[in-house]
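As a starting point, one isolated chain is supplied in structure tokens, in the form predicted alone.
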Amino acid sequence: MTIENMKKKVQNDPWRLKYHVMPETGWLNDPNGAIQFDGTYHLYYQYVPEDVNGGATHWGHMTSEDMVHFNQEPIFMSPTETYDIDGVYSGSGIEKDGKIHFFYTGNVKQPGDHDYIFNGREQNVVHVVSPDGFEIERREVVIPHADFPEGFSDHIRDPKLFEKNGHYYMVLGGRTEDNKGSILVYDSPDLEKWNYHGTMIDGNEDQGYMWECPDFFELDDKDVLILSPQGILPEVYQFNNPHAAGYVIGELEWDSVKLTPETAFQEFDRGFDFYAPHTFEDDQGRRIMWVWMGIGDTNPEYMNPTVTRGWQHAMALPRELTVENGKLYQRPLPEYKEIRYNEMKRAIGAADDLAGEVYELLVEMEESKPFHLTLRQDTELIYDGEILTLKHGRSGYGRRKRMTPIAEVTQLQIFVDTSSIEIFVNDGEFVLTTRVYPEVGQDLIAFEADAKGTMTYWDLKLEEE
């Protein structure tokens, strides 16, 4: 099937998302290089246009003026060089002297009998200079794989850049030779010459064998490190996906660039489809997070049926982060209020006429009470006063159940698209993100609770510009 025929097939797919960023065809994964430059928001992402199961990745590219309506741009970078021939892997962007400087991992797999973990792989740090986010002036390796420190496997990748007092820093995710995660730090006065500074923080054998997609920033007078551990050991109520994504809040000692944690590693999301979060700061001073609404090495129990339709995966809604009560709260951007229409407000207990396919639902209770909420065919959200449970039936395509202890629940803000559900609990204190693939017409909403409060429903529609 040609790419053009694939595009037509995807455009006509009833599971194609209406207000989320998703590819025209093929495979999407990690968000990369997010930045606001000259008033325009840029989002890049891992992209394989011709294969729904992944492969040698490009950097896809979307732009927006308002973080709601996005334009599909031409592919920004492809694996065409000897130092990235097997994939233009993840990275980030930073502005300097009126230009955007991107850094990414160039992936190379040597031919032969290799395991590609401890031998046979190169992961080079590549520097790209762009005058506008569309064109490339310069592209060169600044840290070749051979220059990485001893004690690590061949897996060191995903550079994220930040600046402090006119000096530049780069964090990289790593896997040690004894299969533990680690965050490496490099520093530079000019983005050209880089010096290894040591590790910011190191993991133990229970915290995953590889730490991907690191991100560091200062927010609300706290230092925050985001990472995506592969292979973290599951616990009863968390880390139940094959790979996790979360954060540590602490204090960074800038001379040594060592992070002293003030919190344990906390998982971002308690749903089924959330990985590789990536943040940037916009001109309003907001810390905005993009995230892949999917996961690598998916649990074989569940899958995405859109593979047979020519596409797989999407981005979750962009979210603003704040530090509150020792944790990161996630809230959907207020810009998405612009796509609301057809508002319906009901008292709890008198909302048996609500139904929808693409909508936002706000539930506000005067006090926390047990409840049972049904969404989109057979998705259930159940709270017994102590545990919040997300359950899927047939429409989950193998996704079954996730459980989260929560002391009280008084508010739910839920975004439903044709094949996704994002549940924000208590104004962003907890979030559950999941893909779901319901049958046409299975759209009734049912909320049962011995509680006082209101339910507000909006249809959502992304008007064409």
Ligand code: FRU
Contents of the next structure:
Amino acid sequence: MTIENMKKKVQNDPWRLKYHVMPETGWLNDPNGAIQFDGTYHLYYQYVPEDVNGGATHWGHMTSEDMVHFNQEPIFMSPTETYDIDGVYSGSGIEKDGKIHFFYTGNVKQPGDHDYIFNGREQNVVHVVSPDGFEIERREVVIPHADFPEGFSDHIRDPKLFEKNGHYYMVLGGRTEDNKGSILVYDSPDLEKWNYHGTMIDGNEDQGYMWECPDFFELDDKDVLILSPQGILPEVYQFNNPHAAGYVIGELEWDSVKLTPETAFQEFDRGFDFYAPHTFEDDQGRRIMWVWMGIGDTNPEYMNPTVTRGWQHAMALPRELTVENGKLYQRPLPEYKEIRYNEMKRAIGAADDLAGEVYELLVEMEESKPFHLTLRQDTELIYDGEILTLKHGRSGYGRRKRMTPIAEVTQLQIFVDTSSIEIFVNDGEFVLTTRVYPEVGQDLIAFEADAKGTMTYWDLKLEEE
Ligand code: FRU
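Output the structure of the form predicted together with beta-D-fructofuranose (FRU); the preceding block shows the form predicted alone.
What follows is the entire complex, opening with the chain shown before.
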């Protein structure tokens, strides 16, 4: 498909999302370089405009003044250099002296017969200086692949930057020679000279063979490490997607830069489409997370039928993170209240007239009771008092069932778009994020529960029509 044809197909697709970030055409994956600079929010992302199935990635770019309305900007970087010719891979941004410094992985695959894991691949750390998030003043390799420490495969990537007491740190995700995950730490006084400091934490054989997209920050007096392990072993109720994304909370010892975990590695999301979370702190001091509402290396039955309509994947709604009760809570940004219209409030049990395709639904129960919620054709959310089950029928296109033990459920905040559902349980304690592809007009909402409480429904629209 040519880009022109893709653009035409995209225009007629009722599955185009109404209030989520998505590619104009082609493929989108990880969020990158998120920052608020001079008041403006910037989001960059892994992007291949000309191919719905991915390829050598560019950095797409969007800006926003309010985190709700996004403007499509020209592509920020393309894989044009010898050190990134097979992809301007993931990375992050940090402000210093009135400029944005981006760091990304330049992916290179050497021609020939290689496995591209232990040989044939280069992943270079590239430094990009921008005065404003649009122009590039300087773009150069700061850690060439050849300088990575011994003991690793060729997979070391996705630099995420942070600063502490005027000193700079970079974490990178790595795959060791014996196929374990690891987080490498570099440090720098000035973002120019980089020293290898050691690993922050090392995985064992059950924790995956490669850790992608690390993110580290201090939040609510704790230290948090986020990572996206490839190949982590599934447990009964966790890690059932092809790859997982999760976090540990603990304490970092700053001299050695070693993290002592105080929690187990916990999965972030209990739905089907969630990978490569990436955070930034905004001017209000909020820790905001972007995340790819998609996943790689899926089994053949899992599909996104938009591939025949010229595009694939999107970002989930941006969420604010907090540390509470040894967990990361995720809450949709309050800014999204501005796009609520036509409120309808009903008592549970008297809500049989609710229906919609693009909406927010808030269920508030006086106490935890079993329930059965059906929405968008054949998506069901069932709570039996112990386990919360998310099930899709045909509209799930291969996404079948996920089960999560939860002791009590008293509140649900659900964001539905034309082809996505995000379910926040107990004010952000658990979240289930998933793509669905229902037929147009499949809009009935049914909630059955022997519970007291209310259901509030809003149409969601970026602009009032
Ligand atoms: C995660 C990832 C990153 C890499 C990027 C390439 O989804 O594999 O590790 O930088 O995507 O698009």
